[in-house]
Amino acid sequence: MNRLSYIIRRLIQMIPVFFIVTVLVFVLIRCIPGDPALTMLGDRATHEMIEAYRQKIGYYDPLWLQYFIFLKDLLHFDLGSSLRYSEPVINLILERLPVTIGLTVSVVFFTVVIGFPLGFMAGKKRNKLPDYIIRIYSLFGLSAPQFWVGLMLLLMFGVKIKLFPVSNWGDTLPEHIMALILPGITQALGIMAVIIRNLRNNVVDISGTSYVTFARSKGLSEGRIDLRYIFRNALLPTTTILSLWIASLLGGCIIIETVFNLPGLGALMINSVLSRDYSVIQGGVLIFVITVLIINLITDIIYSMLDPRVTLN
């Protein structure tokens, strides 16, 4: 099956998955205990204000009717309006999404640039000093809480050295990039630890295979063997792990965005959950789901590019 037909088939398969997710999101959000009118308006709101708010959000409508209206609007790419911010949800998401995407790209950049070389080096220098040092770092990355690492980096590089901004997103592209470096490193530390350990073990296993020994017997250079035979094959399982982490980054960014005060989608979701802003919560979760489905599709395609033996069926 060629790549284009496979992509079309996978996109069609995403439709029922997406439909099931919309049902789960719609029902689970409304299972949260408490009255959204009281949460939004506060205890000092009058009875008339509370009733008007309930009528506005369709609080008294049957659940199936609320879902039908939600699904009909969704088919028209209308995610509704935020009652907290008094803006269309799609505008809020488009405004905040670039921050979260920028943070995710920053994390992936540091993970690939630092984690891949360290993992490969640890595998090639098995049971030697570089291997021990890298493995000690990976243990630290796995055990250190992200919020603590972020606060330490802020205190050192933001407050004392003043090399990076503290809780300031900025207005220009260079300011945005500077604001993403510390949170990107903070979240990449834990992911790099997993990538390093996985890549190291893969390199160790592949280095002892028969086809690597045969490549050496043919007189190929060590650099070519490392790149084409060892590193490329070691990337296959590591790519799966990285794709899963990228998908989880969209949810995990909530903590990092809170610590570094970034105006991203995670912070928007936290505020919306606390205020019971149904429309924003539904829109944000659906964006997360669509992103995860796309990332899984891209991972399968990358798999077929790294290993020609992998067929897209």
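Positions refer to the first chain, counted from 1. The shown structure was predicted, so the numbers you read here are calculated from the model rather than taken from an experiment. Under this definition, the rigid core comprises the largest set of C-alpha atoms superposing within 1.5 Å between the forms. Compared with the form predicted together with the partner chain:
Superposed on the core, the two forms differ at Gln66: its CA moves 2 Å or more between these two forms. Fitting the two forms on the rigid core leaves the C-alpha of Phe288 displaced by under 2 angstroms between these two forms. The Cα shift for Ala215 between these two forms, taken after rigid core superposition, is 2 angstroms or larger.
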Second form
Amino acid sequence: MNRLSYIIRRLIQMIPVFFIVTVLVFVLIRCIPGDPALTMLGDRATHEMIEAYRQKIGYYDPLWLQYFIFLKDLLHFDLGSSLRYSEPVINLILERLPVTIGLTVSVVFFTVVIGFPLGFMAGKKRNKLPDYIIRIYSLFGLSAPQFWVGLMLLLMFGVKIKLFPVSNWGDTLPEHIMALILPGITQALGIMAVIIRNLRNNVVDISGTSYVTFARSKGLSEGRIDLRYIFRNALLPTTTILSLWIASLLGGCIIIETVFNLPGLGALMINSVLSRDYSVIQGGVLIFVITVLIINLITDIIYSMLDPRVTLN
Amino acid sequence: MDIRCSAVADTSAKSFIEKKKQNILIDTFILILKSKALVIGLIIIGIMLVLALFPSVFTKFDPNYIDGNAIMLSPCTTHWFGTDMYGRDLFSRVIYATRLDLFIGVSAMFVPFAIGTSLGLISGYYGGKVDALIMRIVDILMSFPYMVLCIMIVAIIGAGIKSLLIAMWLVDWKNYARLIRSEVMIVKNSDFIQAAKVMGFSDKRILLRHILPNVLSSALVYAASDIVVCMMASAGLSFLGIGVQPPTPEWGALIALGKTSLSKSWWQSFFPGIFLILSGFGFSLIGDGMSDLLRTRGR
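Starting from the form predicted on its own above, please write out the structure of the form predicted together with the partner chain.
Expanding to the full complex; the earlier chain stays at the top.
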């Protein structure tokens, strides 16, 4: 099966999942206690105003018809409008999406730049001091709450040393990049713990294989063996784990964006929950789910490209 | 005579089994002592448990007492961890929070563990439509990021400890169900299960006495690392202001309160975080030790 038809088949498989998710989100949002008309218009609204608003939003329509209209609007990228900002939800989301994407890129960058060399070193220096230090760190990284690590980094490098901006997203691109460094490192420190452990074990396993011994007996330089024989093969499963983590990164960004006051999608979600802005919660959840579905698809495709043994059937 | 013989044989068999059981217990105990990670983890969590059960022994301050003369004091000999912006003693607040945090962490792990294991057993053993239904629900839950689903549920039920726990129970069972299901699918085709079926044992007996003991170890190892995830997630939700509500002391909520005056009083966020890390570290070590132990036992 060629790659294109595989992608098309996977996209078709995503359709039922997406529909069920929309049903779930639609039903759950309508489970929220309280009258939407009253929430929208406030306590001072007259009876006539409330009735008119209810007619307008189709409050008395049967539930299936309401769902149908919701779905129709969704296909036109109309996610309703926010009560708090009085703006279409889709605009709010599109405004904040680049921040969240920037944060994810920053996290992946730091995980790769710091985590990959450390994991490789731990595997090469197995059961020696660097290995022990790196392994203890990876245990610590798993049990340290990211919001606390973030605050402490902010205190050290933002407040005391003043190396990075504190709670300032800025206006220009260099300012944005500066604002994304500390949040990126914070989240990367957690994910790195998993990556390092995995990479270390892979390096240890692969160093013992016969093809590495054979390469050595051929007289290849250690540098070449490390890079071409060990590192490249050890990286394969680790890359998959990294891409699987990107999905949970998106959830984690809610906390990180709150810690660093970044105007991203996660911060928008949490503010909407606190101010009961339901149409934004609904839109936000849908965007998150669609992103996860797409990331899963991309992961599968990348994996098949990296490892020729994986077939697309 | 025959009856007496069989009675003697019966008692000796019983005492043999008793002895064997004792030996297994002693062996396990020795193995536990040999695993440094497990011992250190158990000591850390043991200390945390003592703090959680008898907080008043360790501090003379009331965690909710507001002292207008002791606002934002830095750590000193009277107030070991300093005080917050309302003049409450931070050491006693952190100590009193231990009980709630451990309770939330353990119950957020245990209920999904029980639900997920049961559903995984049923799903893997019976297969067919039941399996398809359970697995589709799992698939749908999988497409939501953990935090997003928790936040959505809390948005519906309202913030607080109760909704925090319900959200985490509803979200977390899927991993156990998947794990147990895949193990059951392997075990159910083995000879001893076929033999049990031929002997006419009921499904309930086969599931609980023959399959469950063989598939539980992987779920237990996962549970030990899952409890860390649960503790961090629940503290995270409280940090966001949608979990445990003030003035109830909880580590995540304490860190959030400290965030508002981070530059003036670092201690408010620092100390609750250290306790959170210590308990997470303790549970991680127990999980690591347990998986080593089960691997050795398996061999």
